[in-house]
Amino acid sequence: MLAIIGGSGLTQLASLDLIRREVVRTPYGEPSGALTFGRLCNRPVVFLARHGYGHTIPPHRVNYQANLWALHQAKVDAIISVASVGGIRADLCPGTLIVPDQIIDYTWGRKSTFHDSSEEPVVHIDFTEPYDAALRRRILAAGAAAGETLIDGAVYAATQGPRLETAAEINRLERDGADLVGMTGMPEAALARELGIPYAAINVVANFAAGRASSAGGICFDSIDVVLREAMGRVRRVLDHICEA
């Protein structure tokens, strides 16, 4: 069963044939909301709104451990994350859909592992390639089938939030090799890897990052809403084709 975690702009799947909603308890507390089980193009899917169904949970307060554990308990075999980002690279303009292939983690203070007890042996995971290669290919193929352009590969910088970055911070991220900036990619990807669940992402560029292009003098939040409404419709078409394949 495929799991979809929806971020800003994707708090529900309109095309999901709803079967049930299930409130889940985990050893790590409560997830962002109930798991929504249904069928998408006749395939079983479970959906979770990362920020809650009322979009009330800021990035630094998302219970990533509980969210991933709840999906693990539901026995999902793959997770697709959908998240909005800021575009650092000049060609990644608002509305662009991207399937990232690398992460740089700048977050702090988040519970980022399931192996945090002094009573257990130390556990390391290989995180050389943070996104599952086969799942990335599946997303890219679905994009092609849907007639939607998806950029193959980019470096995602995960920042703490909830504030957006300064122009100087974006310059630093670019020097570090980042192409995109978001607030929820970590520790979500690492926790999925610890649980052995294939994980990949579809990132939607909502705006140019601070100090870049149309955001040179500041970020216009009204235009972000317009961009996300249109772009998330294209993301839904890609998700439909993933489930049709």
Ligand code: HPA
Second form
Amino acid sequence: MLAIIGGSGLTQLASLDLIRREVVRTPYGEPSGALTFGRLCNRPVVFLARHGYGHTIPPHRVNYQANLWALHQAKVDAIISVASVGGIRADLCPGTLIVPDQIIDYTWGRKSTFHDSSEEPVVHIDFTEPYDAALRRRILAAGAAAGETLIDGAVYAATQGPRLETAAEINRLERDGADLVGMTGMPEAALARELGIPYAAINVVANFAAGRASSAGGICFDSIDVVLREAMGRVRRVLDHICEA
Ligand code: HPA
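Switch from the form predicted alone to the form predicted in complex with the named molecule and print that structure.
Below is the entire complex, every chain and molecule, led by the chain shown above.
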């Protein structure tokens, strides 16, 4: 069963035929909300709203461990993350959909591993390729089948939030090699890898990053809402095609 973790702009899936909602407890506390089980184009899917169904949980307070453990308990075999980002690279303008292939993690203070006990042998995961290659290909193929343009590959910078970045921080991220910036990609991707669940993302550019292009004088929150509302319609179409394939 496929899991979809929806971020800002995607707190529910209209085309999901709802089967049941399940409140789950995990050894790591409570997930962001109930797991919503349903069918998308007749395939079983479970949906979880990363920031809660009322969009009340900020990026640094999301219980990533509980979310990932809950999906693991539900025996999902793949996770697609949908998350909005700021575009750093000049061609990544608002509304662009991207399937990133790399991550740089700038977050701090988040519970970023399930292997945190001094009573078990130390566990290291290979994270050279943080996203699952086959799942990325599946998303890109679904995008092509849906007639939607998805950019193949970009470096995602995960920042702590919840504040947006300064213009100088964006310049630094660019020098580091980042193409786009978001606040929730880590530790989500690493926890999925620890659990052995294939994980990939669809990033939606909500705004130019701080100091860039139309964000040169500041970031306009009203236009973010407009951009996300339109772009999430395209993301939903891609998700429908993933399930149809
Ligand atoms: N920075 C970080 N996260 C984001 C942004 C941004 O500009 N836009 C949407 N999520």
